[in-house]
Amino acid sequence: MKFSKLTFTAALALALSATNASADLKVGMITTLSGGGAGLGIDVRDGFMLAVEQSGVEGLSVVIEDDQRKPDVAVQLADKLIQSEKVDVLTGIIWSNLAMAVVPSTTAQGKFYLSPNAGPAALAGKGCHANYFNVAWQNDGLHEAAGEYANKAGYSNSFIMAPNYPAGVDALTGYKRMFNGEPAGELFTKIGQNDYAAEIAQIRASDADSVFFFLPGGMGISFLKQYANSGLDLPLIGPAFSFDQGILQAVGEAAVGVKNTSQWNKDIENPANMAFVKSFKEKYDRLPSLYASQGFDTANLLLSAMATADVNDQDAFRTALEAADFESVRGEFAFASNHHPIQNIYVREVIKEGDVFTNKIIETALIAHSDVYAADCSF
């Protein structure tokens, strides 16, 4: 059964009260909310705190800090959450590196950790665990279908660069698996650059018939930027998190005509996702990206997992979780044997809609997709 958004509330309740569930649950929010990747952390808070507002329900409480996208500050705040705040749940993080020194010490304390971002493959595969869930994507996949893409628009030699941290190495992973052609050129950036002059002065000198690349944040808006005054005229591919909505309005005409890949975009069209878009930005007077999605989904997950069982009882709970008995702002919606979704994957084109520069889907890339790692996951 599926909640929709005008019933969820009553349903929930109705649940509450006529099973061994309880509404007293404390979550911990880690997430970036200062620095080059505020945005994105933002949105993912505000996403999921709206979702929780409009649950109604009582007995949830949720903690946010802020890891100023540091892998040891997140480290401490994640203890500081389970040891102090006695938190049950922890989520909210953004990047793979932060991701991977938070996930195996959350669950190796008997937490539940819930991921609105971050997916590295370490974490999907052999280093899987039965508490983790990603609700949003293992990082590969949608460089998978950006490489998918590529085959169909002819491209046979890609340039293709990434920042050198977890996730920028499971783009390019991702992308070469489903790419037919052979890379021009593969470079590594620093996390954090914002300047790339020496990596464009690469792609001319090559013979790449196209640019793959993931760049999220910051780092994303100074290289389009860069690349539109640079004269190169090669096409751009790369995933959503290069030409999210904040990106977007920072980059301007140049991101026009450019396609990427999401499993999200605001017009998808079933009501979970009409309604979401609609009162997220009655709520914060912008419109929600890829990240605020993620992060509603995760919350609406975990509230579904409150219906039905108490987080004290982990069994149950998981159970709940694995079910993912909500409507999430994607439609269609399942976790794999490792607990990463199962979902369409789509090609979306930057559009400009009045004064705004925004996304619409254009084709979809892959169906029920899920990753290669789960073979290898075993809890």
Contents of the next structure:
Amino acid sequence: MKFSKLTFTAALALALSATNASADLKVGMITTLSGGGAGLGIDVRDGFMLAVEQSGVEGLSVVIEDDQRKPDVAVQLADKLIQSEKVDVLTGIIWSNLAMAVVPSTTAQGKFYLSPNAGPAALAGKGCHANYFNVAWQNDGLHEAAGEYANKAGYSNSFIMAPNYPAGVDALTGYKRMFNGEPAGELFTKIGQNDYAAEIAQIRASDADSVFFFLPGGMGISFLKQYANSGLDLPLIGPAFSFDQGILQAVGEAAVGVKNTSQWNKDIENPANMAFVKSFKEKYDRLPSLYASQGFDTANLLLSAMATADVNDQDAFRTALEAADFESVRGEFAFASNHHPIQNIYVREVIKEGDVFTNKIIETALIAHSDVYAADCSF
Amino acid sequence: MSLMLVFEQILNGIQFGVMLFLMAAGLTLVFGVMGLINLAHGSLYMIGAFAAAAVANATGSFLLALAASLGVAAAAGALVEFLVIRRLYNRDHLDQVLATFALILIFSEGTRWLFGSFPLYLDIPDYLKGAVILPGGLQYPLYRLTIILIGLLVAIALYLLIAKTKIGVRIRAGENDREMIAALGVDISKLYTAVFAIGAALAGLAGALVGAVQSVQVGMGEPVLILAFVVIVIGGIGSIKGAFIGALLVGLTEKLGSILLLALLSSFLEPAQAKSIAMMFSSMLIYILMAVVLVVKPSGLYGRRV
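Since the structure above is the form predicted on its own, I would like to see how the form predicted together with its partner chain looks, so please show that one next.
The complete assembly is shown below, putting the previous chain first.
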């Protein structure tokens, strides 16, 4: 099969400032642009390209490919981008199972990988690599924050569920790490599953006082709509993935009031974020999601490193990335020793603003949080 | 495991089963009458859901949305039959698979081009929202009960259509002997278009009904398609009755299987161990069911002997 390939060359703007010494840099972006998970990949891509366009930098080119959420396709694309397109940096993967298939071989071939989303535990601990940077979060992070929030809210036996793939396992691990209560039940669902009648029946049969779920993309829409009509009214908690801007409109009223955890929201007050939300809305005519913010930050991190170091001098470029000298839209941002973020994680609530469903931050769950796997990581 | 849970799962299984039946009925008719493997049946399901979402958002009426899903999917089915499928009846199955797979890609990207990549909003109407309390005190979503009812009504209507009407006689004749019915002067190409459109309309209806409680998005039809194929293989290819029984069997296995298996294993294994084994097997149950049926009855429960 032949897939659409878009090559963007972002070297059009006039560089007004003094020329900097950076050499040309080629980025390969492999992300999900078709099928069920396409909204997520499109947001990452649009956020990334917006930052590239705004920088007006010369000598940066981006090749974008669609992995269709299939690990085998992602691996083929990575080989093609590295071997025939000769990219210096890879980025873009949304799903942890795809990241597990692509990232280790990419870094083994001496390329940089900047993750705008997936952060499986295996790549943060023993499997970490000096050339692998995660600009979003280690998978556990948002779920840990949800567990922390559940303690505060006084829940003691949540029913917990997630899809059966690396990020789903990380989700339940993360929640349980912080949660002081005992889960009333624990379920792994199929990835891509759309009917949650059986799961809802099991929640009903349990004596849970709350429900924690991690169901990204379309899975979350289905669950929320079905839950709303099930007659159950236990409070729901989850990470931001089931409540991002892309899917809230499809869920509708069923999501209003639900608490969810995120490292970003459009109402975080800093100049970088306010400018980002405004310009994203102007360019794409929709509100940015957290995926878009992660894509935007990933590009800005890359641009900041490009401005001070040449990608062919790997050590210098790595040091420049480690410095994370860019204005993150989420505010304070630094890398821990395993190249995963140290950042605040907030609790948001779904609200209705006019006709649009969106989130507002209600409190901070974890301050300057980093993951527990850093201790196992040595380069 | 409580009795209530089993009861709820039985209802869930029946609801899932009648949905699968709507998909499988068209698939099995098309295969039985025209001998065609139609992989693009899942796309018609998606088209039904998108048509319903578009109409519901424009008019606010759920009934109009359901009507639109029937109409648009039937029209899309008839159009595809006329333009593409018609050329495939005399080709071998591999050509049919290739061409209908191409149709999946065309429909998926076409829908994305029209509606974008983000899921669409389609909700159930207010009068079907919420849960009702059934005898015995079980709360069950009203909408799912409605789906069961619609599914059963469609099954009865389909039975009457096939058993009692002239077009039904022709469909049955077409299944038995394609050449003969053409020789007797029946306009076979019109019959084929009609059968294809009926199948498409049912798939579209299923897409709209399910879309209201799931997410209306590109690619939603393919996972259902695989199960629909399992259903028609279990039921016997070409048999509507087989599709109905097969769909209920698959639905009940899917929803009841995992909890019964867990209860069974928990009686003699450690909870954690029982859970991991039950989880491993629960996704296989449907395929084990299919394998057992095929061993006992190689042409499916109600299939013709081959």
